[in-house]
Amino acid sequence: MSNFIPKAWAHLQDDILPRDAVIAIDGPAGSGKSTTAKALAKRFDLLYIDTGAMYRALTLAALQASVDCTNEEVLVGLASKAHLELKTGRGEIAVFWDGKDVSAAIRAPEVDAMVSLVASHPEVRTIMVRHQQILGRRGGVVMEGRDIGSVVFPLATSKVFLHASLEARVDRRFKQNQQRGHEISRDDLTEDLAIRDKKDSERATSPLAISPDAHVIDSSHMSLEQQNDACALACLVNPALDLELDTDYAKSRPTIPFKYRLPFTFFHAVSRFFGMKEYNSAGKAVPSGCIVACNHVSLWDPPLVGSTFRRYKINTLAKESLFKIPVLGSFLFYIDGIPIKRKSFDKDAFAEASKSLLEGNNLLIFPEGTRRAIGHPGPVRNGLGILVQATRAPMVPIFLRGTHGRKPLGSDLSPLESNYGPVIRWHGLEALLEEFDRKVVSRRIADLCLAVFEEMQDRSYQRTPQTDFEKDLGARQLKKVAAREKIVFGR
């Protein structure tokens, strides 16, 4: 397992972390997530949210009610009806279930033994994840668990995967139980943690996994102070890199080649005509040598997302058939488009795209591979992961909404908007490649990209609720999308 070495970032100051930051701490049971998360919350003056305590509270309620923890339907009923509160204070977070303080009871060995089973149920996790997202979207939080960076907050400001050997974790958990007055042998603890590791890693829904953009820290041989300091420095890396981004559009504009200025200006005028709103793209702070990954719902997506670009040379991966259309094909080649065959791995197209990224150019891709139904992003294809592994290029996600239902000056059928996400940097890539083959790593990258699209869609719907037009059209598109996918990808 790789380890994040923070020496190069030792000069970073805590005040560069945004006040609305979301810090995600993931890792196996007993790795010290809770202790470190509380330390980070105190250090950065953020709210600490213990997601594991939420599942523990539900597990305790199930045990007290003599509920079978394999019965997902009953557990969902318990979780849906209960009033669950998390309150910060001195020491551990206070957990209240229906007004009763269960903070101590949820740490009992019998809860330890069953919590992974309870948390493995997909519908249970759906309810808990939604609650966690509501808490975390306010910003200014440190959240720890098993899938915070990969599922709950794929757009977290900073992500840490805190790992430790089984031996080290058993030793820590044994000391914790002694302090709490719980009697359990080291052998039983070893068996329990090993079983929990297996369950957490192999469950079908939201398994314990390293997010490709997380800093991986192995704290097996660290003191608690060293562990906390390493995690704190890891949290500052992305904000420090963001401060280095070129956001001065006026300064960079004269460097844009003429052949880009004309289409940028034209597409921008088109987007303004249709009333498109841009979110989080101030200064167009997309670094050079970056993969720009956009969701895909209509044929209008390429020109409309193109209207948000203001700088740098950018290649676009587009289906080969478009380049055979008179005039359009010539234009695509003129603006450095790269034709790609979609039914199989196109070695030449990926080689050209990778070469361009390594030269410092940007690359626009639609990683879903074809148009998707409104409200149903994904799946993301493995091509994104292939490019990331070949180039280590960071990714800027963009979520487009409303490219159907366009009307001059804006439409009430579907708001037309482009949503820029933060720059995603692949801090955890080397650790993943040490443990898995390249196909698995590509799948992890694709899964993260899909989670990002889904989170950006949820935030857009939170700002402007999904319209009846979008719901109806999305439902009608599902069959057409399935048929088109079979034609395009042969399955």
The other form holds:
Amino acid sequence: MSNFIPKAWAHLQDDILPRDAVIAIDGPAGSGKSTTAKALAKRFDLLYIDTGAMYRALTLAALQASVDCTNEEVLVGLASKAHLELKTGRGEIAVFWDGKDVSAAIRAPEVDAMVSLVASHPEVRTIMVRHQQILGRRGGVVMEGRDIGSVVFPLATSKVFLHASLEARVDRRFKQNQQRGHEISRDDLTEDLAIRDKKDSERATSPLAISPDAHVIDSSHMSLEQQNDACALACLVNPALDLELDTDYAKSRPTIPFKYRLPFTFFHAVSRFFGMKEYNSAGKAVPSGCIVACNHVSLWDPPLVGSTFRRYKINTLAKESLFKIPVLGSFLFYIDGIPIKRKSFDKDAFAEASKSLLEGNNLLIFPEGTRRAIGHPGPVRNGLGILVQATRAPMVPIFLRGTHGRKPLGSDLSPLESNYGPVIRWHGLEALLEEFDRKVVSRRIADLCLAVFEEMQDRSYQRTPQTDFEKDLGARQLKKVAAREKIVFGR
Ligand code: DC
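Given the form predicted on its own, state the structure of the form predicted together with 2'-deoxycytidine-5'-monophosphate (DC).
In what comes next, the whole complex appears, and the chain from above leads the way.
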């Protein structure tokens, strides 16, 4: 590998990217994504997938069939019937639509002009996103697009948001078009790119947006080499930090704080008794100072997820009313619970939780704020974003399944699982705060957390398909959840 690895990490060299890494590169048209994504694929020996090419191929097919590009239904018909193939090697891509090579035709200015409209239809996106997830789920890919980090692969190993000034992007596209033999003036290009930016960022479904955990890189004044190096380095940050955590962990023995040992041992035994399966944690502790964000379907969730924790002091944000129940209330205070009022913004609870996180403790929260229907996570409330902005604390998501307790826990009707996600670090937060107010940023964090839960749920269903029991119970719970929401949050 070349010389872009910082000295301190040099010993990690090739091992630094996991073999199943997913690198997500998002950004506006002309920001240099394709060039850099191809270069990264080569550098790290990964497969390159250009998702824009998929929307382009559909647009070309629609234009050739003289289909009205505002007609979602017809476009969905086209997308679901056609056989779209990306023959992707290490660094190059060929696109086939129903067996025909359309790699060159999809770059024509007529396609440029219509593709954003085609890509704005939610049903079209659902089909394309599914396709992209199938292509990338085995890992070992660099995927470029607009919504890869935020929607397609919210759990990507590394995310880069590459952007550049409109001027710089027009310049690059102009040269590219000249090489391809397309005649289009700078003025027309400027207008075209500005319109596309607007359409791509303002559409309702998965717009072009900075994911709060993406590295934001402005390439306006970078040479190609600098841009590639900056992106490569960004891709290495998370895996390198994770490796450091591993070595740190290996050096010290995991110890559960003394006062938690009795409840931990008890609930650990309970969860093992019911056959709780723990995925991806590899028996390790969550790093210190992290928010542990867990989906919520049952009152069993806190003790069951707690039984998988190790090592650090952990506070739990829990509804105030629980602390008033005799015995349970004292127990919650004993295990460092923090009571929170849910109807209004509870400043004191957030201040205490933030302080504790900054001291290096963990904080368990259920960011949906109340129990949700199984199989239907979310919405995630603004509290998570407030905590993240106050502390910059990384987040470890956990997706629980099978804890609902209607039927014997851990029975075949619903497997009992706690699925650990990776450490999510907020590399894109400062860039987002420069552009948006704190409320919008909190929303973005909440949206990412929900996308993460959904992705983890999807992966769990892939391993063990959703059972009929889970489907039925989830459908029945949906109604109750709506009623509970009104009581809990007053709307
Ligand atoms: O990256 P590109 O210029 O080839 O993308 C073409 C269009 O497709 C772009 O205007 C937006 C859309 N697109 C999208 O909406 N989502 C993606 N993941 C990729 C592209």
